[in-house]
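Next comes just one chain, in structure tokens: the form predicted alone.
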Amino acid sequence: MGPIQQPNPFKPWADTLRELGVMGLVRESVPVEASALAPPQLVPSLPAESPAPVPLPVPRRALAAAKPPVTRPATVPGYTPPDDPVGNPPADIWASAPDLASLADCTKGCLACPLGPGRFRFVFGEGNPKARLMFIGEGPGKDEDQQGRPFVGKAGELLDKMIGGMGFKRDQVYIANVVKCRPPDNRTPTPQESQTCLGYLKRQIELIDPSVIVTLGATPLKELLGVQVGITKVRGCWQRLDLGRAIPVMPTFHPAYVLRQYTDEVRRAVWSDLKAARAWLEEHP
């Protein structure tokens, strides 16, 4: 049998990714043997020095109704937050909060941490909220402390082009960060920063309720996983959330990082994650 000629289904997207310096993210379609059109592997393997990947979990189903006590770390050294509900929210308040609306109004006035008085707006998040894909950065840099907004800066720019790249456009899936509030300078926000913030994060996925999570670079990785090991290390292996079920989680670069590191090598690595977290939602609708 001759060569065939394999489609490309992204091929809208493959224009806005050459202008905005990214092609490197869809790769052309080629001729290929029929022999060689094997489904693809979904789960990479880890290197050997790597841990080994965490079994894949179950597909989506509810949320179990009884949920562990919700508690919040001691937050840094020398800062002292206050003890109003608006400033320092209740766990009890926000952890029971009955959809999005109610938690981002109930948290948008939090100084629980030292990031909260340095803020210029709270960067609750935005999407679908029963969206079945969710990406979950770092934390808000210049650009998003200033419209209030999760990814909207340079990197958004990318990260928008991604979510195309996969067959969704943004206000079909759900971003949000660890850390609600711009950290100084961009720096990565500290365990006790990022902890403090963890429950209205954790409260947000429990309401989306997202077949599939993407996290975006080391820190979602670490302060929401507890995983140590470097991205590099763990990118493009599934990894899972237990809340109250078991949720997905593919890891991949954070788009500011493919940005910094811009190599065939890093860019292929992040289009290899993605499609890895869209074959999921295609094999469990």
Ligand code: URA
Contents of the next structure:
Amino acid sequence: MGPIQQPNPFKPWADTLRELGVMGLVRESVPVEASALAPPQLVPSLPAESPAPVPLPVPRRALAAAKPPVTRPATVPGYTPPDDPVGNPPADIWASAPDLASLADCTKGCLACPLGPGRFRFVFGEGNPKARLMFIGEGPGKDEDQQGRPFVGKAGELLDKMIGGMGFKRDQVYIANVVKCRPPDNRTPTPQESQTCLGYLKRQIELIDPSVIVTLGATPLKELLGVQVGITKVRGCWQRLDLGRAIPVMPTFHPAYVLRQYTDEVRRAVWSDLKAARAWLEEHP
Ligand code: URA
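Cool, the form predicted alone is there; where's the form predicted together with this ligand?
And the full complex, kicking off with our chain again.
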């Protein structure tokens, strides 16, 4: 008689993770093939002309002394924003908003770019106002526009799993977007729309003062960090956002892209980026 086959106690757990689509995005060790545990094949490196990777470590400092941006956002050529302070909030008001609630309050009526008149709800962002970990996406989709909350659709479900895989709950982190109003047909916001909204996001980041930012997809990389190199090359490479202090930024793929390209390679890449961000947080309590 041959050796008795013991049932694999981890199999139901691994099957559940596979069904949820989070295999490879979880912290716990689960029995997966050795090849799936291998480090990412592709170690992206930045071309010389791109911003230098963040010099680590960056000390966490209060931003009280940081100068808020006082330039009025660019307005979109061909679009005339209203001149009232609700439809076109003055920069000296929002740039000195003392907290997130005041910032949301003075920007939520914004019509400074053409996305404003088309929105159903202004999606300011949500989460822990003192989060150490912040995620920045592109802009609200249909579900977000309906609910007034970021990442609540399919991509949001995956983002929640990514956050959970890092060992956090959604309400422990902060989630925001480059633009706060839904672009029609979920198109990418134009550079002018993004730049018009960017001051709000920067003030939001200053107020939250996160230790690490994870950017999702190409738009925050381009519009917030000014990195013109494609996300496939830059993901996984530390960047730096200078807002009074240097904040380390880990670019990764957008969850909507992961859902479209649901391959081991893409999921391993995202998980490797998230692990790097988590390691930074653990090393800099
Ligand atoms: N995609 C984004 O970039 N942001 C959201 O809030 C939802 C989907």
